[in-house]
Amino acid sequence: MNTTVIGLGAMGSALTTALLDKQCAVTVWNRSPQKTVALVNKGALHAEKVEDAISASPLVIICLLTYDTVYEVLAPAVQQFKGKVIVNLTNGTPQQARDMGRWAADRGAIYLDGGIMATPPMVGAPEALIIYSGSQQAFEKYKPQLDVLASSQYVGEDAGLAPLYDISLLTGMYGMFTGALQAMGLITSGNISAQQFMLLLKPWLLAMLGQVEIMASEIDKGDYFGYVSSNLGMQAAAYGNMIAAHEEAGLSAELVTPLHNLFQLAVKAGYSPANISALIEVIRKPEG
């Protein structure tokens, strides 16, 4: 089946290339027409107007910078929406996805929102993942095309679920990145190479993934006082040394300070004897 791709930045171009590589018929449109040239040379069809791009295919994949841009770009083409399946792979919040789903439905379109868990070079590879939410019927009908882009996982009818998963997964990723960067900043202050440090950091982080799974179980149960090997109060007392060590090295402690504040709130709330998973309670209720 024909597919339209709107938005040809690095990710949109990668999505289009993946479809073309599987001999799919693809119509492309971009506000800067020069970005279509390389894809047209690979076999894509260039639509002069966004209205023509929407009309060309039953499946329309959108990958732009923001949801505001999506509204702006699609506004001239709402008369072409009826019966179209719009798959929005633009990064956004759960509420933005729900609002856009209603907006598209009010104009006759069927809506899927998606969270891309991949970088552009990963698109089309087995390790790439795109999470979808919205119309299950549309997802199942077009899954063959969607699977060309990445492994496809459907998470529910609520259009906001895909961005909820997306942002939650990215939160975990950025937490790992920032922790690793802060750790490398500290270790290199002692004239130790970051690569040498990775020989210890990587297995340490992999070992701690087991603790993350235990935390997930405790959070779902709401029980933070089971088997406690290292209580939150003790960790809160020791955590100040992390900030002091960075300051002694002349480094910014900006990335590690917020967790110290959460520790103090948790202690104040009576969670000193608990596991570190109890921090979820002050994350949920930051005002105490």
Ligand code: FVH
Second form
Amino acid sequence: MNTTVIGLGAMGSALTTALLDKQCAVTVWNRSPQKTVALVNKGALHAEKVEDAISASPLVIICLLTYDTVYEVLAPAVQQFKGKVIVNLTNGTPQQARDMGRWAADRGAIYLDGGIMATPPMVGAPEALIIYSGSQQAFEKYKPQLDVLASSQYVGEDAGLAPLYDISLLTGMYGMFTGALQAMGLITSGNISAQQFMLLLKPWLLAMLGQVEIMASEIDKGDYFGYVSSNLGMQAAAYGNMIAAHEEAGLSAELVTPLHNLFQLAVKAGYSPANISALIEVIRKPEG
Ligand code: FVH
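Right, and the form predicted in complex with the named molecule of this protein, after the form predicted on its own?
Time for the whole complex; same chain goes first.
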């Protein structure tokens, strides 16, 4: 069975390669046609028009830069939508996914949204994950093809669920990245190499991962006052030094300042004796 891939950036090309490597027939389309050359050499068929790319397959995988790009690219091809399963792996928000699901359904297509939890070199390996939401029937029908791309996880009929998981996971990732970057900025200001620092940072972050699991359990229970060994008020007082130390070193403190503000709001709201998980209350009600 033929599969169409629309969008041959780093990710779309990796998805196509994974399908071709498993001997799947693939038709490709990309705005800049030169990106099709390497894939055609591996066996893909190049559709010159997006209409032809959609007509070529019952399963159409889309991986473009933004949802606006998807609407723009698909606009000339809506007459070809009837009965097609559109799997949109473009990064977007839950609402964007719901709106696109309705837009596709109104034009006769069956919609699946997906969040790719992998970088392009990981595609095709079992540690790559793609989270899907939308039509369960379509997911089950095309799971064999989708499983070629990554491990597949279906999370529900609401098309917005896959991006909800995706953006939530990315939020955790960016928190770690920004924390690590800021830490490396500070340590290298003391002429200590970032790689040498990793010997301490990695085990420290791994040890603190246990705290994140405790937070999750407290957040689900809505009880932040269980066993408290490092109370929020103490952390709020010490956190001022985070900003001061970066400023002393002549560094931007822009990444660390927002948490200081959340700590102050939580203290004001009476959470000083609680665990740090109580910050969720301020995150949920920023206006108090
Ligand atoms: N690469 C990654 O690590 C992440 C992993 C998780 C998922 N993301 C999301 O995947 C989408 C595509 O990302 P990408 O890495 O393939 O991105 P690029 O290499 O920059 O390719 C972008 C493609 O979009 C096409 N495109 C952009 N603007 C337009 C437009 N106005 N009209 C038509 N096509 C457009 C672009 O075409 P071209 O520049 O080659 O002509 C590429 O096909 C994305 O949502 C990530 O967040 C990747």
